[in-house]
Amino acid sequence: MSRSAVAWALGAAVVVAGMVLLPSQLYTGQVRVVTAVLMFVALAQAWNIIGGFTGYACFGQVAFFGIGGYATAVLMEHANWSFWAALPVSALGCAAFATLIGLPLLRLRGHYFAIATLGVAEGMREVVTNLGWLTGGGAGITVPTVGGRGTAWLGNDGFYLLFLTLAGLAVGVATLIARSRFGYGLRAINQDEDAAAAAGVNTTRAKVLALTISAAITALVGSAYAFQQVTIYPQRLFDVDITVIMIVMVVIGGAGTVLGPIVGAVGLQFVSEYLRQHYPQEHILVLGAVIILVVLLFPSGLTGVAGRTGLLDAIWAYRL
């Protein structure tokens, strides 16, 4: 093993156990905000597989979010499984739903794929709600966490060290994609999808496994939120605006990189939590002003400051 690479397992291993000790440190009300973070960290990272990598901009992730957060719930509820039997066989099942659609919709591209996704979830959600006898319907359904039923709640620091874990699997996931052949091939799909075809690319099988990939993830972290929240209703776990925040991250950090999505998300996050609490009524506004402002003059990200449409590019393309 070469020098760098040891340096960067040394650097690992001393940003995790600081991570897991991090709560330690914190009032109760910080976890929850980290955990929240941590949460997002994981979702953005797996958008990027799909969006960043591969280029497909995929508007209705949030139905893979909220069908691993509803399987896990109905089989708790109905199936008396334990969370931890439910998270792996909601994430499975979330892959196989996600590798069925995908065969079709990714023949699409561009806005078409971006609206027929947004249709798939908008779809979902409605489903869920007219499944009244499984899902409870739009009253919501409550995971059983006590009275001898289900998996005891985890409590704040046990839901961060489950989405630490989490954040770290989508992460680790993102980082072997970003070094493989395959990961370079959704590269050259992103580039330009003929040209990939014709260079040996077999570019159907690489987006539905992207897809597949990227929708596991997601389902895995909103099994572990319906958990967390004990009641879920379809509008909040199929509500678009997860989405749009999971694609602001990793737009503001640097879509197609390992780094960006992390960077997003833990920027967005603490900066919206800091407007929140010191400007609670214009905190949105100020909000969206950064948000633009960032894409304005760091188009390719935060983490691509540095390269060919860095700041200083950018304040020249927009005379700011």
Contents of the next structure:
Amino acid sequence: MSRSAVAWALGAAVVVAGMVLLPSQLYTGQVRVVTAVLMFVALAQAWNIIGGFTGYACFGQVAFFGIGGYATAVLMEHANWSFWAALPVSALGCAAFATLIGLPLLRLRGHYFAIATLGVAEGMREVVTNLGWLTGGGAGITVPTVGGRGTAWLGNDGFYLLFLTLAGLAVGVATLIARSRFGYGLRAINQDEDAAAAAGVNTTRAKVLALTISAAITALVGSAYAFQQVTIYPQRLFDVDITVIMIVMVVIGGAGTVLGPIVGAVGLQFVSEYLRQHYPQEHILVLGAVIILVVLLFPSGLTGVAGRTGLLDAIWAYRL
Amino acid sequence: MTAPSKTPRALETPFLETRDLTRRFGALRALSGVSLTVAPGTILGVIGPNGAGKSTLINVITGHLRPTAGTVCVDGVDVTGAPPWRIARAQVARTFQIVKPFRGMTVRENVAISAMYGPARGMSKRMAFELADGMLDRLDLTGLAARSPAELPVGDARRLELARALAARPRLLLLDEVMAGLRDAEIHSMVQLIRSLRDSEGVTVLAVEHVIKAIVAISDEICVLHHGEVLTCGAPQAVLSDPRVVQAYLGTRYAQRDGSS
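Alt. form predicted in complex with its partner chain, vs. the form predicted alone above:
Up next: the whole complex, starting with the chain shown before.
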């Protein structure tokens, strides 16, 4: 291992150890806030793979979140699976779904792709709402966590660790992609799809694979979220706001970078939380103004600005 | 008995062959029954007035546009209608008339991408960057390796376009006006480079060009497109002195005056 690789491994170990030990220093409410931040780090990073690296703005990302959550709830409630079996199977099922819809939808470019995926998410919500015998319909479905059925609820610290693991997984996958040949192919597609194809990039395969990976990670998070919430409803699990939050986080942090979605998710969650506590009446309005300001002042995201001033290069030795 | 085996392959199989290639855009026939052949290791220059169908011809050959009718064969293999990346992996590289660099990457990364995906599917990142460095050196772009392609002047941008095409190690190279906007010295070195690709590496080239002086300097043969049809093909000097060609370019009045003087 080179010296920089050792330095990175050490740095990562310190961060992981600090994150694992963090809950012992916080109140229960604070643990919940950080858990939510970690969930959004994972979600933003997942969206970043298709929307940031590949440049296909998926406005229906919440469909994968909802499918992951509902697949887990249904498997646990109706098939008596444990959460730990339902979690990966939900993600695999959602990955298959993403591959199937990706093949036709990724032929669309720009706004057309965004609108089509938005339609998929809205449609999935209606499907889940109307399959009452399976999903409980609009009344929701409750994941079994007591009475010897299902899996015991993990508790605040348990869910903290679960979402920490998922956030780490998402960041790890994004890092691998960013540094791989596949990642160069995705960035090429993002910047000029015709030129990418002329260079020999199998654009269809790369795009579908990016959407599939993105969907699988999103479904893992949805699955964990359903278990955490215990009772889930279609309106919440397929809420378009969740997609919007992911996109906003990626855009204000820096699309197509690994660091950007982390900065965006952490920043937006904490600013949002701060405003909610200090300006309970008008916090949404102020948050909106903050987002508009950031996008206007830093069009390539907060990390993009740091990168241009050389600050980022100093702390982030490799381009990610 | 030895004579047939000594016949240059050029006389037997063309490396690139289009047959009755037609492409319509609505009512407009951008290409109309274009049949061309390019022998292996030779350079075909394609000229013609604006709107003659030159860029459409390249786009149809490389799969960026589907032909309405007709076929494209590369090295005897029918590639008609194949997607661009598949044609690229048959070692066909192209440049774009309006340069299409990946603007969010450095010049070096731009070239490395072609090396990663073009020639051999399994080329590692490290090998691709080594090949890219060699190509940057060859095209005199080494000093610009870390720059963003968005800030390059036209001459450098055209050389980058060519470096990317060459990093794919093509056997067939399709050039869409690589000389446009270049200064005389730049045109001269571009001519030298394209000749050396043919002479020392046996690359087959189809070059669309407006700079007549340059096209004459590199071409073994020239075809003239006019209104989507092949007007004439042949040796460069013969084609350029063909009255029909002069007429197509300059109009009837100039052709007559030229003929009377």
